[in-house]
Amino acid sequence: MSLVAADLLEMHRKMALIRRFEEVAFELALAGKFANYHGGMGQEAIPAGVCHGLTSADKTMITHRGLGVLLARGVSVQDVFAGLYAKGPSPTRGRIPVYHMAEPKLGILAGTSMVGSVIPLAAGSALAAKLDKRKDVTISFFGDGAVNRGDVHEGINLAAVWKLPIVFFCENNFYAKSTPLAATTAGGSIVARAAGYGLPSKVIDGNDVVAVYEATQEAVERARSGAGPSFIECETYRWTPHSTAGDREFARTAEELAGWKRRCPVKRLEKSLLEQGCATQAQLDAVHEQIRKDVAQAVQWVESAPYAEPPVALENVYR
């Protein structure tokens, strides 16, 4: 699908509510407002340049710094937050975090806590898929510290001599926690790994929506063609540290965050959106304003929703 002006827009108001949210939620579990949170500021992109050519029935899967994933396929900032604050109206009922948080009508599929653990989950998605002889095709998130587990190998693996219609897309922020990715890494390339699954792969710049968007749309239609799997690693750099639990920063300079933010994918499109004559400054700044509101409205709400009642907790338990 080519993109037109309406599309860059969207993609656009999608960034930037995803920043917002990213940027609110940071603070408040700063303030301990909520548990911890780990940030995917700077990150911005990517769901939104995956998501925005998705079909309703293609799967994706996140991991614990994937909720613009979720705001990008359409779950409420609302919801998303009364996940974190685990209020009784919020998607999870408050029984379980918001990074396992499902919602089948939008392809989101429940992720898991354990680095890498999702990737053999997702392959499992796609195999179903495949078996149902149906068209959809599953993402699967990762992140550079999850590629040296093995159960990274084994899903991808699998998914390469089975062809299943997945696409394992690696967000390489460089750091693995704090550890940079030379030191966790052998061989110098994440991408390069791919080729001992015969998998094609590519690295794309993370910080550019239209390029996401573009090698997205390339490997999620090799995969529904029934070519099988893609791996995709993109570069991207988170701008917070790992969480909010204190974490601290033991290899990344000022000057370095400096010089990714000078890269900022929201600044990069807007500037894009601008030239090509897409959008005035005035409409631009508009969306930011509108996004701001809704995302107050929605943290006052969720701060004066009830908890679930105990007896929920019970619920859905196997006993």
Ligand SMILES: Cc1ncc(C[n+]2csc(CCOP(=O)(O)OP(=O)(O)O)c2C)c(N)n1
Second form
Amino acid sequence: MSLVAADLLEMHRKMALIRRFEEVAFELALAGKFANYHGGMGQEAIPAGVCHGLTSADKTMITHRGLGVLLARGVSVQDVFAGLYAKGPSPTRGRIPVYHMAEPKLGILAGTSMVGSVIPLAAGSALAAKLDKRKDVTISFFGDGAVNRGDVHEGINLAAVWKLPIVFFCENNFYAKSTPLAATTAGGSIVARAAGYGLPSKVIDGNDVVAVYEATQEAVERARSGAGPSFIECETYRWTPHSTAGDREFARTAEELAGWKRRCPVKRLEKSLLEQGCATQAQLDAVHEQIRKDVAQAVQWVESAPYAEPPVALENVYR
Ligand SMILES: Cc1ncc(C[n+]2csc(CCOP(=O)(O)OP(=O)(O)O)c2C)c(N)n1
Ligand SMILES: [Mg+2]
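Moving from the form predicted on its own to the form predicted together with this ligand:
Then the entire complex follows, led off by the chain already shown.
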């Protein structure tokens, strides 16, 4: 599907929403309102671009840095905040980190905390689709820090051998906590590894929402047609430290961060919307204004929402 103005504006709205959510969530976490937050600020083009064009039957599995995907797939800001605050009305009923929430209606499968462990599970989701002769495709997100884990190799290899309907989507932000990619990854390239599995692959600019959308759609179509998995390496950068739990920046420099901020994915799309005449500055400002109000309202609501009653902790738990 080629993109028209309405698509670009919708992706812009989602990116603006995710950016505002990221700004507010980061500040609230630093203020001690909830335990810890792995901010995705700077990486908003990825959830917006990947999820635009997915059907609600398609599956996404995220990592610890993927709350934008929940928003892009249609989880409300209220629900995501309620999950972070572990409040009673949250989709997780206050029991597990919101990173692990599932919402089957929206195609959101539960994630995991162990880096790389989500990949074999995502391959399992794609295997289920194939065995059931369904047409949905699974998107498996992972970071550059996951690529040297054994379970990543096992999951990708199996998916390639069985031609499963899955897209392996590596968000390469060049660091795993404070460890730069080059210090841990032999061969000098993540994407080069896809050749070892016989998979089509691409490196894309992860701050260009259109490039993210197009690469994902190509891979999704291939998977849906029964031709098997693809591998996308998406280059990007997180604007905030690894988490709000006191992670210090050992390796990343202020100059490097400033360079990536000049490549802001939201501003970049806005520049192109204005140049193409798809929107006026006043229209874009109005989008941001509405989102500021919506996010502020969601925070107000979650602050006064009740915690779950203790017995809820044992609901749906297999013992
Ligand atoms: C197996 C395992 N080792 C270590 C950790 C601690 N840990 C959590 S996130 C993270 C960094 C992951 O880096 P990357 O995959 O590049 O994702 P990013 O944080 O950059 O988005 C680490 C080491 C973990 N959760 N699981
Ligand atoms: Mg990383």
